[in-house]
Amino acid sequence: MSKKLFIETLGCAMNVRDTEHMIAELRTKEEYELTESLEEADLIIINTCSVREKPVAKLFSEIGVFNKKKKEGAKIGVAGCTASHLGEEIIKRAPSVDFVLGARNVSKITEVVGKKHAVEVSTDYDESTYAFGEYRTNPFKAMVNISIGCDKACTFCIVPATRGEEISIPSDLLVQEITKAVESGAKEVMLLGQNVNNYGRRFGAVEEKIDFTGLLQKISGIDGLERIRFTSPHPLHMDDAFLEEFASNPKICKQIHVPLQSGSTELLKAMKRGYTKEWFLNRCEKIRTLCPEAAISTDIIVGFPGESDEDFEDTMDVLEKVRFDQLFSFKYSPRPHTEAATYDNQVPDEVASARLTRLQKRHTEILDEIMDAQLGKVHKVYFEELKPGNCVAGRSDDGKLVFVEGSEELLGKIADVKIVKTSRGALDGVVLSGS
């Protein structure tokens, strides 16, 4: 009789892909089956995030809840970025945890499952050529890690301390992985990395001369692959060749994430981001010129140490000039192993909260205008998920969520959809006949 696996994933798309890798390894090597019932699970894994403080605090409360609810003999494991940076401390604080597996050690999952209080958290471990088993949450699209780790030294970010130095995965292995996914029904791939457009800077076991633009061109040659997305590129590496490939390659979806963090050149310097406000605006202007239909999203931190009213006004100025289609915004959260946590010019919480409220309120107004303008437009939508009430959901080329009436016959298909109703979060449409 197979064993049951319950897994909870916190954080980013890379964590989601790491979860898929763990599921694949446990299914093929340990004969685990997934369950959505915590109470019937033989193995419970929490795949953690440590980018902000809240998910870390949530971890220990989750462990307590899971320990009370789990059946006798069930194991609890903690994986991901918080596992990387806390390591053995997790077991000291929560002895009910059976093993700790860092974000750079996913391939060791079947090794640690059988070892009581095993801790594998080395950030020097190189998994770049490891062949994981096949498992995907959604058969219609594939998430693929193209690199692991991060070479940047952003003063607010814990990721380099939890995922180690950046190593690119050989392009031939990526083509093989994506080709397999396409053969099993996926028409779309999402390329994942901390800085995807820094791809090719360093390889582990294999040396090759290829950059991200070259990788996009190589992947585009895969028969049956119709859509390519990627996250996250870094503004510093958005050279003209990359942006021209983004705009001109018909397989690349016209949706691009350009993480701003702050509109203030002075703060960007303190953050060690490597670019200025002027460079960021220039890159966004280049995107709009080359590809007017592109949707641009961003990340913004408010209340970074030393942020003045003038610095924040610079951020608001970029918001007005670029008019982002999507905004992920947060108050600065001091993280361990980061330089900014030691700065003595922390911004008072009430000031940061007021700035965040103002930023989000203005972006909501911009978003309403963007979405309202979609009424009557026709989008090519790739349908990938059934929803209640005879609805099917998909994404337009520029990443907007679209709902139509329909059945599973639409799944895995790309169709022309006319937008008949708009809201802030999604669009309703009708499939045009003949598409």
Contents of the next structure:
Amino acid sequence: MSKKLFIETLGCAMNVRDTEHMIAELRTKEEYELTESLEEADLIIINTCSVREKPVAKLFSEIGVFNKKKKEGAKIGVAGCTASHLGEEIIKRAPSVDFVLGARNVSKITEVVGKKHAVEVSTDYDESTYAFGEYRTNPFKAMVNISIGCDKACTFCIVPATRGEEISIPSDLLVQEITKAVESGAKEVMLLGQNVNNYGRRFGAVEEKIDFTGLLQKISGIDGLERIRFTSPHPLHMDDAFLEEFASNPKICKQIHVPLQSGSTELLKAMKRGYTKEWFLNRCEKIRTLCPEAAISTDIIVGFPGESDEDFEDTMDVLEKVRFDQLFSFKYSPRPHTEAATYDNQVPDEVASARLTRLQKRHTEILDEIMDAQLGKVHKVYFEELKPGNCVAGRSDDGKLVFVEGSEELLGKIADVKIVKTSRGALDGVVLSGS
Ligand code: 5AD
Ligand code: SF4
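Could you give the coordinates for the form predicted together with ligand 5AD, as opposed to the form predicted on its own above?
Below is the whole assembly, all chains and molecules, this chain first.
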């Protein structure tokens, strides 16, 4: 009888892909099968995020709950970014944890699973050429890591400390991996990295000269691959060649994440982001000029140390000018191993909360206008998931969630859909005949 694995994933898309890698390794080498029931699991893994404080605080109470609920003899492992930054402290604080596996050590999952109190958290481990087993949550789209780690030094961000120096995965290996996914039914790929458009900066064992634009061109050559998405790019590395490739390559979906963080040039400097408010606006304008149909999403932090009312007004000003299709907004959270956590000009919590509320409220108004304007439009939708009630969900080229009436036969197909109803989070449509 196969052993059962329960795995919980927090954090970003890279963590979601790391989880798929762990599942693949445990299935092929250790004969584990996934379960959604904690009580029947032989192995429980929490794949953690440490980008903000909240999920870290939750981890230890969660370990306590899991330890009470788990069946006799079941193991608990902590993986991911919090594993990287707390290391063996996790076992000291919670001895019921059997192993700790850092975000840069995913390929060692089958090694640590058999050892009591193993801790593998080195942040200079190079697994850029490791061939992980195959496992995908959704057969219609493939997530593929193109680089590991991050070379930036944004003063708010813990990721360089948890995922280490940036290393790119050789382009031939990426083509092989994507080709395999396409052969097993995926028409869409999501290229993942902490800083995807810095691809090619450094390789491990292999010598290669290629940048992100070159990689996009190379991947576009894969037969049967119809859609390419990527996240997260950095505004600093959005040169003209990259934006022109984005706009003109028909396989690249017209959805782009341009993480602002702050609209104030002074704050961007304190954050060590490497660009100004003007550069950011210029890049968004360039995207809109080259590709008016593109959806632009962003990340914004409010309450970064020293953020004045004027700084925040700059952020609001960028929101008005760009009118983002999607906003991920956060209150600044001081993190260990980061420069900004040592700044003595922290913003009071009530000020940050009020700014966050104002930002989100205005964004919601803008979003309602954007979504309302979709009524009657026709989108090319790639169907990827069945929903209850004879409903199929898919994504438009520009990343909007679209529901239509239908069943299995739509899955894995791309069709023209006319939007008949809109709401803030999704669109309802009808498939146009003959598409
Ligand atoms: N506090 C709040 N938000 C943060 N992010 C990263 N670090 C912090 C922090 N210390 C946000 C950034 C980033 C997103 C993934 O998380 O906006 O782009
Ligand atoms: Fe969280 Fe960042 Fe780690 Fe992703 S890379 S899991 S967002 S800390």
